[in-house]
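Okay, so here's just one chain, in structure tokens, the form predicted on its own.
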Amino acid sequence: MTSTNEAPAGAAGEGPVEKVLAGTGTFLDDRLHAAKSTRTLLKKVFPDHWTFLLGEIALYSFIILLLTGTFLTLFFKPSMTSLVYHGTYSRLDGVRMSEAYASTLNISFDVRGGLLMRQIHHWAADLFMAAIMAHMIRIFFTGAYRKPRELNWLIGITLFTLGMLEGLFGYSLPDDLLSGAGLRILEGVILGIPIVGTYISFFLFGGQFPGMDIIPRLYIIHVLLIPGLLLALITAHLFLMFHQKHTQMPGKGRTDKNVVGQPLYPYFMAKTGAFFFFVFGVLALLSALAQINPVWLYGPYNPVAMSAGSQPDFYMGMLEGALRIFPNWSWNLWGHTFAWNVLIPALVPLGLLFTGAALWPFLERWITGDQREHHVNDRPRNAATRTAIGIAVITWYGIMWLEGANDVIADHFQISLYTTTEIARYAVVIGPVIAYILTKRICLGLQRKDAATLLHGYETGIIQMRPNGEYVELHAPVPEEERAVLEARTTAPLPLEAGSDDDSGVPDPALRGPVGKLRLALNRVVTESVPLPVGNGHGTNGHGNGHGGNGHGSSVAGEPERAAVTSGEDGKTLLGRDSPEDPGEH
């Protein structure tokens, strides 16, 4: 018997997963009414490009460090009660030592998975920094921080920042040796502040160094306050960047009104899902193979103790660098000390590496008077002077950065500490100005690679015997997906001119004064670049005379005529052709 009853359409051949799928979407959409923002979410699309992979390992370094650190706050004690050890580490057995730091061998030694833990935390607490730090310098060098992502740019400074003050916090915690001489440069930089750097560190450690109250309220500002802020602050920074949309690199088909890419559902989620248990399992193969911060071997606290070899993380080595890298400098006035060595190299440095970032942009749109939105990135060769000015900071940065290790250096290497640190003191001015100029040169000469690689073609290593017993090389075409690349530095800003503002002839009156011709001044750096050849390739599409007018620039396919590049009356370059009979001689 046949029945006449026919199944709804599209329900032939659902299984239980499908309907249980199909169910809870219908009831989540008659209740939030969530279909269409859902659709319009998996199809955005986002630009392919391996540095886009920076901020995402940042992203999946802090999923992790808020899992493990879940886990290590079931253990950890933020207590500085005193106590004597009698744990499974003998070596300190029947040693005095505050409860946080037995409660962190406890982890280490006692705890199932404990040590594992602990090691996911700290290597991904750096992998988080070191990620930022690589992605805010490719976003400077590429420019992705001008308009409209300039508060997406301010909000990547702030996360750096906290990441900074997270990472000192967190590995205070255990109270060893090496944490706390940490806590004791902080110390120094806080009573360093004139007049009231000693009620802000009463303030902090509730009477005199260490106290009692330091570990748990640092405890409550890693566990709580940080992570909040950062949690608030990333969840901003992906909703302006869904927003705004992904900045893309320059090449074929790519402007500031579109993206190409692929769309976030199914390519992007599958793609970035597979990424984050990559980090993950690189995170936990380096936890198990390299070991890092062995707080049993520096022991507990003593304010009395100090050992040699004692760094920070990497992130904060710039600190402990201009600390030891600045002379003894310090004042005696009326009663009070003034500092320097210790006041200037801890907030003047850093204060003028971050102010400086969070300025750039407004600075550069000034200078440049570039008021208009960009989605498509520069290539850093083609911002000279933003790109050594980049190069001219790590510099600057790296040779801090390396003074933090001036006792290891010098040890290494068998020479005197003294001379590591009269070293930098030079290197730190000069270094950073060498590397500008370099840089800028290089910047420049990677322009004129490019110019010459539109105006010429490629070189095929094919050479050619012509009529008159000249032997040239013949070139190959720019293919289009590099010409479109290497043409997209015509979206650069032009230079600014102190010339008339309208065809009226009135001056602009921003360009006049001093403010004025310095504006003009920055300008004529910022926008230093090579000029593309006329007409961009356009013309020639690798076919141009390159060579003074020789013909050099023919194709691979031998072509009947070649473009020509020719020196009109006026001095401009202009674009001719010329015959096969005429070898264009100089």
The other form holds:
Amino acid sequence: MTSTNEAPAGAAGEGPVEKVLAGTGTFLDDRLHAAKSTRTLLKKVFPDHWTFLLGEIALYSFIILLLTGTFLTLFFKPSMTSLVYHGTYSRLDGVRMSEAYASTLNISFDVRGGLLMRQIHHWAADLFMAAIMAHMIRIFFTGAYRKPRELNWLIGITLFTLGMLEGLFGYSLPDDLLSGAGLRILEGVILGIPIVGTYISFFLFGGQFPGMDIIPRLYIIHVLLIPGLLLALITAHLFLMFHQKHTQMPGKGRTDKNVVGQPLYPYFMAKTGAFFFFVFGVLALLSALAQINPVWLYGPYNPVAMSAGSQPDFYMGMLEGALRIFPNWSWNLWGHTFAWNVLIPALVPLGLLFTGAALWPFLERWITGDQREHHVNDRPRNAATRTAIGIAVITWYGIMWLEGANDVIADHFQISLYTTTEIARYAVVIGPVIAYILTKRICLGLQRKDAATLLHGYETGIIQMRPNGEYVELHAPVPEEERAVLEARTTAPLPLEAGSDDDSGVPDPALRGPVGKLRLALNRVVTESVPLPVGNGHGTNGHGNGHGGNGHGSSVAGEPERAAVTSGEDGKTLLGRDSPEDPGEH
Amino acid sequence: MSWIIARRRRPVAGYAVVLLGLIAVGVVYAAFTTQGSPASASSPAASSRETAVGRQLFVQNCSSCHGLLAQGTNTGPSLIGVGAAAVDFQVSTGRMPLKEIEAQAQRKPPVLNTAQTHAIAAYISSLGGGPAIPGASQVSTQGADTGLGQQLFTSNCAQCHNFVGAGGALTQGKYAPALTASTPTQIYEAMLTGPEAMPVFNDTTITPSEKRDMIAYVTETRSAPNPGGFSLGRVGPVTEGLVGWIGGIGALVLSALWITAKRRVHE
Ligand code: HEM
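The block above covers the form predicted on its own; next, return the form predicted together with ligand HEM.
Once more the chain from above appears, this time first in line as the rest of the complex follows.
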């Protein structure tokens, strides 16, 4: 476990780098100390866990998207005006195409560094979305969305949605064969909306598909509207995060009242600065080595053509898969066509995903009745049901995602196309159920293992023979740091207070009636867990931790409020606090 | 035909085939001895000698499925009227002689050499009609217009073969193969004869000069460099997504692990 065998980095010694950084710190301190806010800011503590950097990948990719996108706007012509190409790319010489497509060819072959910029832009878009997904998964599984961070969770979901749209509109701009195919699907979905579909489509495309208007409109949305929204929301997201401070993974001395980690300045700043260059470096490498969206091969958009392997970018793949899985149903009623085969798969799965994700924190709070603030994350295994739900949703999403690429899969693994769809139809229903059950079993098993470890210590693998001839395996006691991690159960979902029947025998009013029953039943599922061994103070749902109750993390328990700032003048004090001999423990 | 596939593993099947074969040989022998070769003179282009050699090769290699008179059997369709181009395409791509019956004949190294193939083609075309093997000038890409070729290819072929001819899956276990190995002649012949699930593109749908443009597009695209780096298979966003996750997120997670790694406690 990364979080367990840590030693405070700064405390161990002062290398030359630390000296330089500290020197710079003093320099800034000397000059800025009037500006108290800056000092507070610089001392903001950031926990050190690799999963906390997933969001940063998204942030840095976005910055790179803004930069490269701005470069592209200098040369890209969002126009559907038709022209005959006579450019550097001789293979398309004499072909009729839109100005948008021609200018993309021009960026790729005539503008110095243009192709690299296009590729960085596109790879950054892929990375942006992938990082957002990974980041959201991390937040979900660790329960970092819980009070007080629900708002940021909602902002995150909005960012994800906007990112999908931004990407869709982005890769539609070059007006090549693939982007045309994507727009055609978009048109199909809009047309599928009963009654008003045709009007909306006419409005969006400014007439018949594809028309002259769509590219300029998408362009404004892509370079102005959505980036503006994204920028505003990302700012809000970061501001909130700063204000509420980071969550932290469970560990020794980490409670809901403090943040253990490294101060923003200089440690975290150096690290995160370095990380920006990693992100940029990986993107530059990818873009220099791997070709993405070779529009010159796809050719200009051609309404009668459709290529095998026409897929959207991966973040839209799930939609494509849903369209392919869904049976071919449609009704014709009152002169209107209800194209369920398009409407349901286009709106329902993503709608469920986003609505479900948005409601989940509130739902969970209602089920558990847990009104506490949470700053220490859950280990995924300790919230077995939540983790199982997460894996089930990922399975469900993943199957649709794979089905979106079913033709490529069928071709490469030589399976029939229908077979893949047939399999996916069953798997999309059964898969999540199996995933749920398996995950839950695994989580509970891990909890059981943790409990056993706490009770007996680690198996050392050393076998000893007792005088009576019996063989026993020696167990080593669990080091304190690890104990703290193993015992960190306190923030997991709460069983509803036994107060359902209070002394007078009157059931808790909130738990009466059908809704109350449902709530109790859900609660039982959500809070299912293996009890920790009794005797170490954590047997029950332990409100204790972080409330100064049980000596766990006693070194910080006395702090008045959640310490955003390290307690001493520099980070080392804090770090020192986290280090060795802490006698308060068991 | 599927009833054959289902039953051919049964022991009786073996006897049945032998019996059928004997009867067929008997009948055909009778026919030949009384009438002589039925169509040897119908194709003036091919010499009658070549036709005779072709017939011999056909009987040896192909008649078990296509019948001694190419009239077709339960295991292979009639080849009367398919033309020399179909034979040349099927045999030069190694699809024929078929080894085992499956959803679709696969491209393999050819079993027969060019002379033998042309001989069989001459024999089959002597049975009547069908497109001839295109000549060198018909498949030459000299001066062809690849831009037009691309347009024609994307409109007519890409829905099955993908935009650069990387291939794609079709229904029922069939697939449109990658066009990475097809020679210009084979591409021309494929269009003329429409093997299996592929439609026929005769000279009125796509003129001979347009066919040359398309051949030029397919063959030049194969060797066209990838200015952006590795091609990732040229199959579109699927591999891009995969690389983005593995190469992008993967590499960054590793570096995040490295950046946040701490000095270990010395125990
Ligand atoms: C302010 C920020 C942005 C600007 C100014 C911008 C601008 C542009 C322009 C001009 C193009 C067309 C040029 C071309 O075809 O290569 C483009 C394409 C694209 N944009 Fe953006 N963009 C921005 C942000 C984003 C973001 C945040 C995303 C993703 C979530 C994104 C995804 C794309 C994609 C996928 C393409 C297609 C690239 C290609 O054809 O290879 N863009 N963008």
